[in-house]
Each structure stands twice: as C-alpha cells, then as structure tokens.
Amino acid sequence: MVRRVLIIGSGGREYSLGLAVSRDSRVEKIYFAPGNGATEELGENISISDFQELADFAKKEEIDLTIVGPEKPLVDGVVDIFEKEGLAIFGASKRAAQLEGSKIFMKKFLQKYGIPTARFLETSSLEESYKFIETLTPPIVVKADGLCGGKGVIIAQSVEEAKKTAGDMLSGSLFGDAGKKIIIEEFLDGFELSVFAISDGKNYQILPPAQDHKRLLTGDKGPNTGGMGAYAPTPLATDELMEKIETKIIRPTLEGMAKDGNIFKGVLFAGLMVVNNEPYVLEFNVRFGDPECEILMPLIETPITDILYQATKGKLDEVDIQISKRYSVGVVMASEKYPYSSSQPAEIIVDEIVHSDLAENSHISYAGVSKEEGKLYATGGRVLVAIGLGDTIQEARDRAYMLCGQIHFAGKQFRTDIAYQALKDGEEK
C-alpha cells in the first residue's frame, strides 16, 4: 500500500498529480520537490536538487512511492539512482528518457522500426541542411535536438526563413547546444493529438485521446507556447483512428525500445499529426504533457496511486484501471506578457463558488504561482488550469469557463475557444 509520496516539479502537472494522489485516503502524507505556492495546500515543499540527495530523502522518510514530473530531472537520471537504492519511481530511465532527449535519437528510431512519421533530415551542417531545405515546400519545420523547453521547434514559412533558423540553432545564437544539431521536416497537414499510455515495461494502458491548443491566441493565432489549454477525450479521434495508434504507433514503439535495451517505464507521450485518417509522430515526451495531464487526471477513476506502483514493478495488468465516461477541458490562465517576457507578480484572488453544480463539477491546479503572508500570487508564465467536468464537452467547457470567471488577477490573459475542434454552432460532432 503507498502511503507515502514523493512528486518531482513545481508546475500544474506535478500539482494535479497532487491532487489525484490526495483524494486517495491511504495516502498520509505527500512531499513535493521543490513544489509551488499552490501544492503546500496538498502537502509540504522540500527543497532538495541533488537527485542522490533526494533519494537519500525518500529513504530516510520511507517514501513509498515518487512520481517524476518534467522531462528534465528523467533525461538527467534521477530514475536510475533511485532505482539503484531500491526505490519505487515511477518515469522513465536516462536511456529511455532519450526519446525527449534528443529528437534525433526519436527519429532514427521511428525510422529504423517503421513507425510513420515526417520525412527529415539529421544535420550539423549547414550546407547540407540548406539542400535538403530546398526539396520541401513552405512551411518547413526546424527543430534543435536537444531540450528547449517545449521551445525547439520553429515552423517557418518559407525556403528563407527554414535557412536563417536552420543557421541560427547551428551557429548556437538560437538555443545555444541544443540546436548544435537540428532535424529539419516536412511539415504535415492535419489535426494534431496527444495520446498518452502508461507502461510498465511489457504491459501499457492509453488513456483518452487529448487535444491541445499550442498558439496564445482564441483563433490559433499568436506565437506557440508549452500550451493554452486542452480537453479530452476527443471525438476527433475515432475507435478506428486509436486502433491505427496502437497498432502503428505505441505498440511497436514500446516493443523496439525492449528489443534495443531500453525498457520503457513510465508515460509515453506520443505528440502525433493525423492526415487523411492516418497518424504520424511529430515527437515523443517521456512524462504527462502540461495541461493534458490537469485534464486526464480527473477521468482516471481508479486510485493514481495504485495504477503507478504496480507500473513500477512491472505489475500494471493486475489492476482494473477504470476510465470516467466523462468530459474534461481545461483553459489556461497566462500572465500579461506571456510568453514574450516576466510579468510583475499579482495576487489571485477567487471568488466564493456559490453554485454547487460548478463547484462540484470544476476545480483549478495552481502552477507558476507564489504564496506570501498567506496569499497566493501569479509569478510565472502559465499560472494556472481552470478545470471543467461534464457529461458533454459543452458542458464541460462551460464550466471551465464558468471557473475563470470566478478567478482574477492583474494582467490575466486566456483564450476563449478551448475545443472548438470538437464543437460546431454550440453542439458536438
């Protein structure tokens, strides 16, 4: 039984795992490392970096159970040194983490094991990345290998500007070494979905398909970000279209990671294009996507707890993961000047929730946000996830955007079209 957890991160992910792990009854106490302002109203923040520190931590205080948050803490290996203590974490290891690590580790895989994906190029020089630039029709996509947060990937619009970026991420002044090597693609014409499956090396779990909206503005207009908001599950992607994923896609990616030696645990997250009814892979992430993960957490209703445990220990087909037939969007709340630049801190001030039907049915997860004197402040880009739950994404959606109503603070901004793709005139398709 997990009675103790550790979370790793201090965003609206780790915070909605919180909060999942919370309404577990067994659970008595949660640590967050390093935590938010937010996720000290879940459990208590520890501020330990060092990862044979944080392990030395979790056996000291008998925890029973860590989750890893973010991708960076997984690439770097925290996985490893935990598990040579013999701890239970839950994520994947620094030779899995790969797949996020490097983009070109990614693609040299999907190729050698068929998965589909974009036509591309692996490079680090110029003069190469300039020929193959000119094979593909605007727009074109440029990608540093490395890690950038959510950041590296840059669509240009024409044959000019694929070379200035290609040049700029070479050259180092774009993302420094991360983009000392690029891949440059095709771009690919479609609607865009995340699916996300649980694996305990052997045995994996998909939870239900989500959608997200990368550009700031309502409209799909503006700059991309880490993400506006997202909903799930969505109709766009057909009991016909999931089977194409897991029988192209998850499967052989999850059985080609085993035959390479590099055992999948953890999320796989598979960030795929869908054209013509068929799935290509733009990219994989190796944890829970932020905000897919505020919105999927409510749906899955058997215990968080159990369902990570026993992936750990390679154990996931002995337990009876129930799925809410239910909807769940979720709009991103953004400081002013997000994702331009630092905004000035501003308090968050929520107003009472009067209606019993919103307050049972919405919630917020808290991510760059600050607690001083007691009162929460907006101090990071995204601030926080405004929940919604319904039978229909209508519903859903209404009430999410019921909740940002009830939520205020200097500067807020968000967009006002969270799942249109899945609505039309007000109604489902």
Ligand code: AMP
Contents of the next structure:
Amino acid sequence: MVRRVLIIGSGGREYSLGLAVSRDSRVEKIYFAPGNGATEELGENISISDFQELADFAKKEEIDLTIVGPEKPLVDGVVDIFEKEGLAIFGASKRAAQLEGSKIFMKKFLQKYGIPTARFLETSSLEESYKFIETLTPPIVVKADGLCGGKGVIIAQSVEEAKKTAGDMLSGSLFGDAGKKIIIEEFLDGFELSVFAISDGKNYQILPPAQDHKRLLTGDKGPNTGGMGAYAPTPLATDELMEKIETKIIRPTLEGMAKDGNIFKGVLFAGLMVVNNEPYVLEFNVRFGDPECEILMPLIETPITDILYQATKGKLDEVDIQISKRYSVGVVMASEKYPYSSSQPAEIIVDEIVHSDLAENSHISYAGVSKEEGKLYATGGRVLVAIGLGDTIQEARDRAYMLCGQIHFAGKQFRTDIAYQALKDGEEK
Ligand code: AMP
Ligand code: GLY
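Form predicted alone already given; the form predicted together with adenosine monophosphate (AMP) follows:
Up next: the whole complex, starting with the chain shown before.
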C-alpha cells in the first residue's frame, strides 16, 4: 500500500498530482522535490536535486512511490537510478524518454513503425535544409532537435523565413546546442488534441482526450506558451477518432518501443494534429502535460496512487480505473510579462468562495508561487490554474471563469476563450 509519496517537480502539474494523492486517506506523507510555495500546504518541500541523493532520501524515508512530473529528470535518467535501488518510481526510463528528448529519435521511430506524422527532413546541413524547404508550401515548420522548454518550434510563414530560421538554429544563435540538428516539416492544418496513456510496459489506459491552448492570447493570438488552459474530455475526439488514435498511434508506439528494447513505463503524451478526421503525431512527451494534468486529475476517480503504483509494477491490468463522466476546464492565470520575461512578485488574494456550488466544483492548482509569512505570491510564469468541473463543458467553464473572478494579483493575465473549440456557435458540439 502506498503511504509515503515523493513528487519530483515544482509546477502546477506537480501540485495537481499532489492534490490527487492527498485525497487518498491512506497516504500519510507527501514530499515535493523541490515543490513550490503552495505544495507546502500539501506536504513538505525538500531541496535535493542530485538523483542519487534523492534515491538515498527515498530509501531512508521509506517512500513507497515516487512520481516524476517534468521531462528533464526523466531524460536525464532519474528513473533508472531509482529502479537500480529497487524503488518504485512512475516515469519513463532514460531510453524511453528519448521519445521526448530527441525529436529526431521520435521522427525516426514513427517512420520505422509507419505511425502517421508530418513529412519531414532531419539535418544539420544548411544546404540540405534549403533544398527541402524549397519543396514545401508555407507555412513551414522548423524544429530544434533537443529540449528547449517547449519553445523549439518556429512556424515560418514564407520560404525566406524558414531558411533564415534554419540558419539561426543551425548556427546555435537561436537555441544553442539544442538547435544544432533540426527538423523541417510540412505544416499540418487541423485541430490539436492531447491524448495521454498510462503504461506499465505491457498494459495501458487511455485518459479522456484533452485540448490545450498554446497561444498566449484569446483567439489563438500571440506567441506560443507552455499552455494557457485546457479542458477534457473534448467532444472533438469522437469514439471513432479515439479508436484510430489507439490503433494507429498509442498501441503501435508502446509495442514498437518494447520491440526496440525501450520498454515504455510511465505516461505517454501524444500531441496530435487531426486533419480530415485522421490523427498525426506532432510530438510525444513522456510526462503529463501542464495544464492538462491539472484538469485530468479531478476526472480520475480511482486513487491515483493505486494506478501509478501498479503501473510501476507492470500490473495496471489489476486496477479497475474509473473515470468520471463529468467535464473539467482549466484556465491558466499567468504573470504580467509571461512568456517574455520575469515579473515582479505580486501577492495573490483569493476571495472567500461563499457559493457552495462553486466551492464544491472548482479549485486552484498552484504553479509559479512562493510563500512568505503565510502569504502566497505570484513569482512569474504561469502562476496557477483555475479549474471548474461540471456536467457539461459550459458549466465547467463557467465555474472556472467564476473562480478566476475571485483570484487577484497585480498584472494577472488569462485567456477568456478556453474550450472555445467545443463551444463554437454558442452551443456544445
Ligand atoms: P511541438 O513542440 O512539436 O508540439 O510544437 C509546438 C506547436 O507547434 C504544436 O503544438 C503545434 O501547434 C505547432 N506545430 C508543430 N508542428 C506542426 C506541424 N507539422 N504542423 C502544424 N503545426 C505544428
Ligand atoms: N501543455 C503542453 C505541455 O505540457 O507540453
């Protein structure tokens, strides 16, 4: 039984994992490494970053389950170190994490197993990139190979811009070493979906399909961000489409990874583009999405500790995973200067929520916050996610926005159209 849990990471995703774990009355203690100003309210923050030291800590503190939030520690091999010590840790191994760590690894893998994705060229040669760019019709997508905190993708509106971007990446001036190898790919024009599968290496469970909102501003304007809001399940993903996603993408990916000796345990996050009702892989991540995790956790009715623990043991088939029939909408509130630069710390005031309907069907998941003398401060970036739950998307969304109205900090910004694709023409699809 899982009594003591360690969560690695510091964002809203990790807060929401902690919140889900804390709902399990069998759990006695949650540690966050390093956590944020609000995770202290759910458990204890520790400041160990070295993986071996963290594994030693987990042993000493008799941690039953470690959950890894972000990609960086996965790509750097934290799971391998914990497993060598015989510790249960939920996340992808270093080898499996290459699916996210290297876009070229991912694209070659997709090609090998015939999994649908955009036509592409990988190269470190400027000349080759120019030649391929000339065969494409703009917009043209140029991606850096390595991890760039979600910012390694440029959508060029002309051949000239694509060439300039390729040059800037290859010279290292745009993303440093992460851009020394690049991928040029055709632009896919459709709608995006985030689909998550929890895998134990053999069995998997697909979670309700979500939609993120990557652009900063209402109306899908402004720069790309880590994600400004999400909702699930989205009616855009019909049963027929989900079936295709499972048989053409999720299953062959998990099977292919196993065949290649890179058994995938953890959460596979397929970032998809749906074009004419056909799904294509834009990217894989080997972790929960942020803010998708914040909106999915409240929809999982089975204790998350049971699901994730059994996944580490290869026994996901022994858990009866119950998913709520409700909808979840999350609105990200970010600091004034996000995503351009850091902002002044600003005190966060949350009005007392007197309406019981709102109090029972909404909550906050905190990310970029610190705590001083009992007060929470927004410290920049994405500060928090306001989450509403409901029997319809409209109801869930109304509650999320009502909650936003109760939250105050200087310079707060948020989109006012989260879930718009599900509510087009003012009615639910
Ligand atoms: P990625 O980091 O690969 O997910 O890309 C970030 C964002 O760029 C995606 O969420 C899409 O909005 C967009 N994008 C990436 N690749 C393509 C593509 N081939 N066609 C259209 N949009 C894309
Ligand atoms: N919300 C997208 C991501 O976590 O990458």
